[in-house]
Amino acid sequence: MCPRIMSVSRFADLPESPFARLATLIEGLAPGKPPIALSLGEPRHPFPAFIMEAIAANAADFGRYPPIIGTPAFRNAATGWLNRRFGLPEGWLDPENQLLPVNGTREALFNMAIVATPLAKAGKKPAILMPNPFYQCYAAAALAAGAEPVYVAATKENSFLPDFAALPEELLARTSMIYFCSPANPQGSVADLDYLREIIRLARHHDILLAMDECYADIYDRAAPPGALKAAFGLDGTADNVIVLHSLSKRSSLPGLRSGFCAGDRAFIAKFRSMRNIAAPQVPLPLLAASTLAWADDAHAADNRILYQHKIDMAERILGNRFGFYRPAGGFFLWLDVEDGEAATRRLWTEAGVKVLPGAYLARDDESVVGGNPGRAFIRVALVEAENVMEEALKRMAEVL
């Protein structure tokens, strides 16, 4: 018999899924009332009727392999939306060479780290920076690319906007990528143009790819968040070192469509396209046809945004100034300070039947943060249910906490 060969996986340091940890936390505990799940950021608003009509009308194309670059109609529609939404000049972004459809932005966020990260940088192991709390895909991508994931604290003290520029020069010199999300998940913070310009300058100075996860860009409270492409254009008229990622999951309440795009730096898009042409999943042509209509239509996105604004109004009315409540500038999460997120999560489940997510499960321990973990005191509440269900859930939460 051959001896078993034991090896250390490159994913040995992969963070555990927050939802698996949540399941363990409340395992065996009965809900105190009929359950309401607010732990998962899965949009549940109605999506536009034209989506199914477009899929049905193009169903025969399920019999064809879709091109990795999508269709001209899709690329033009996505580019047109970027121009409208962020005030970009017509013709600045080239839909043929600076934009690619992706099979949901998660797969692109993961795969681009492999393309962007060399075997070594500045003669050392590369690093990939990300906010803390963070989207777990960022960490998985860093590990898959052979890089060191570096978690940069996003706390109330820095308005939940990590200070990447304050990191040591040695670390920045070997950094291949920065992942950044604005509006942020979970805190709802929004980076203004000044912040975006500074992080782009930093990326260009150290030849770092800035991967801007902007999937909540069309869900905001008062003011439309600026984007990294607008900031880049304002600096020097190029998209160098910047890639933005957008999705229909949140904007159009279509998480199951698995349709998004990435756009920006021309040289990186060319490399990413070559890799994707061999190893990445395509978006089926009927789904591209539906996506084309979705990016061309802003009315349904505005209606969707208003539904979330109503629920933020409701949360403000019911919670008031308790639990550190504030109106998130973007996104659809509440980030509530309950002193101990795990304890509050158990109480809400066993006494109120409301399932939320402990903030600590979205973050890594950090010695520079009071309490060790920047999410420890918080819970994340996803405002995804219908208004009547959300009202009931928020009232239960206020009573229990």
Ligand SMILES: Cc1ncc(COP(=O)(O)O)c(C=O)c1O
The other form holds:
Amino acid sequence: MCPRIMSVSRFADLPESPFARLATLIEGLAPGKPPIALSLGEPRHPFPAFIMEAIAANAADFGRYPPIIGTPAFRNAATGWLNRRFGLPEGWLDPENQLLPVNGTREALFNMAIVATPLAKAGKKPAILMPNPFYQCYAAAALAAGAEPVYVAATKENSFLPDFAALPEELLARTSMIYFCSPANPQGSVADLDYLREIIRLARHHDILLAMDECYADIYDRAAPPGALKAAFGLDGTADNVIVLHSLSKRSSLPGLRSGFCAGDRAFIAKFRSMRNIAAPQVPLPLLAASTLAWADDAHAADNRILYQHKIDMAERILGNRFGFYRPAGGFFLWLDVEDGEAATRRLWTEAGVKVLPGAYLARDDESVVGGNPGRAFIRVALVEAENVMEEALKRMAEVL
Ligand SMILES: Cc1ncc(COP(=O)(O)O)c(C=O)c1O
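Next up, the form predicted in complex with the named molecule in place of the form predicted on its own?
What follows is the entire complex, opening with the chain shown before.
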């Protein structure tokens, strides 16, 4: 590490990753039982066999640089899925000019802030709003873009739906972007169409880009969560000020494929495409061919969703109404209220061999919130393991907690 560079880094205020902090928290502590890791949101379900077949069939294309806009087949398949999944009218979203493949949504979430954020807005330093707790990439992106990250509490009291509209006018006027996630990681809350419409109205009023992180859209409990494109369409028939991000990492259990897309606001996609054409990672052509098949197929995603629903049923049976258990409306995390997330994480590791993530590591301190950090009382449990492993883990957790 070069201290001279680090001392001036714009990332100086960025804490270590939640997983590095977790490693430090349990460093030197032996697991009480054979370890089960539920800390990382990495799906362990099987992915469809057609993925490997498509990669093999197109392997010769590893010898070519992929175009930044991907292939027409990919863009059509992704658009087709958006239309089916969210009930958008055929032909509304233009796959040529309103959609781009991305190398996993994380890089796109990061890179888009740089493109969406001017050097100054309303004559001041720009701000980027995000929920608290939140996917940590958002804060890194805000800092990289030279913006002030502003963390807006998502607590039980507001059903984990932050009230962005209640922020001071001065702040909204200099806001360049809002990151929002539905279904939410970590709480599993889902924003309804009314909430989405309000946030889009707010974004348009203040010329803000809304980055809607919808990577858990196909993993839900009872009802399919609505999406921001549908909300935008319902307002005025345009996708202005809205970019949705979707991924095969969760939907198709393919986190290692690094394949997703972003879609929406035409003007932003044009700007993003120009920047990406110079600086961003392209998605390799054989992976795009496999991704095309994955977006065209809903059956494997439905099977995948059912596996998670079974595990939520199991968690409900085992945990009942203890630890603030509730069925997450979407996504695959339990967000359990254990009073002190760090202490519970340590105990679960040393007594049960179960590795979970303290909620505080996904959040920033906020004096306006009881306890000072909206994640402090919680642990996040990723329901990613096979059913028999999850059953063992949940039983051990219930015993120890
Ligand atoms: C909320 C959220 N957004 C984005 C991502 C990034 O997903 P990927 O880059 O695999 O598409 C994740 C991954 O865990 C996530 O939880």
